[in-house]
Partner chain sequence: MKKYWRIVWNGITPSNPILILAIGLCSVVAVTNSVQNALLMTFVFSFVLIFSEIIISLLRKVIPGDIRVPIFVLVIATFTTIATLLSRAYFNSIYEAIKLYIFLVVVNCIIIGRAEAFSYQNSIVDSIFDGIGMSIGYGWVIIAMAAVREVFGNGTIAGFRVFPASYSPALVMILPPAGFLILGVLVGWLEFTLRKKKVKK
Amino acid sequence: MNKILKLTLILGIIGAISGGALAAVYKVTGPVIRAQDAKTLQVGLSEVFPGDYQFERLNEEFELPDPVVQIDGAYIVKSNKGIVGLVLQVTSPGSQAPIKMLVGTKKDRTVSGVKILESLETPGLGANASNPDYYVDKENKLSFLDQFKGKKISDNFIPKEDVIAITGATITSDAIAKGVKAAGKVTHNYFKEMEGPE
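Kindly present the structure of this chain alone in the form predicted in complex with the partner chain.
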């Protein structure tokens, strides 16, 4: 019994020291990390919706159109003339870990841009999704994410049908396409509700 107590105590002390060390490091790095995340989000928002717009966070629960896709946040895009679109932050399961991305949609029901915020896809394969110099359409110099620009949100978004897939990365291509499709559905419903019955 004594031995068990002793072992527990030693393990507890070492655990406490390591916890303390981590807390100390986190205290210093935490604010820097949060500031960076906020900046990444701002940059991301203006990338998926280029132009002179304001972004306003929406506190609203959305119905999930696809059970695997999560909606983590929504930002209304405003110009001087009023609301012009919606940016959704969605999470879709990738091949290694969830892919976090921003999907911007205009009020005319077209995609304005897609940006990956966080992903752990395989380097050289799935990671090419966020590489602006990797062209899925070499002739038109179109990167994987750029191909979504201007597409109608009512499209099917199925890789190898109306979306060009990344060679060797079907899961990644599929995950992103699914995220865009789900975001499109949510946006469509949102604007429909806002505009009211015709």
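Same protein, different condition: the form predicted in complex with the partner chain was shown, now please give the form predicted on its own.
There are no partners or other molecules in what follows, just the one chain.
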């Protein structure tokens, strides 16, 4: 009996020390991680909507056209002349894990840019989606993400139809295309509501 109590006590002490150590590490690293995430987000916003713009977070719920895609955040894009676009932080299921990305869309209903924030897709295949030196159109040196720039948000965004898929990574190509399509639909509805009836 004493042996069991002694073992329980030892395990309890080890658990308390481990828990305390984890809490201490989190207290030190938590603010650093949040600051780095905020910096990555700010850089990403500027990349998908390059220029002299301000980004203001929206606290709205959006109705999504595709239930597998999630909108994790929305940022209105402003210039000194007013609202010029919207950037949506989107999560879409990839082949290995959810792919987190930013999709910038202009008020004129075209895509301004797409940036992947987080992806665990297969190196050499799906991971090529975020590689600016991997060209899906070698002749025009067009990367996978660059092909979305300037496309109308009313496009179908279907790989092998109006989106050039990454060779050997159809699921990744489809996941990103679905994310862009969902962001486009949300943008269209947002500006349609803002502009009112024709």
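Numbering follows the first chain given and starts at 1. Everything numeric here is computed off the predicted structure, so don't read it as measured data. Think of the rigid core as the biggest set of C-alphas that the two forms share within 1.5 Å after superposition.
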Study note, to complete from the structure: Expressed in angstrom, the C-alpha movement of Gly15 between these two forms on a rigid core superposition is 3.3
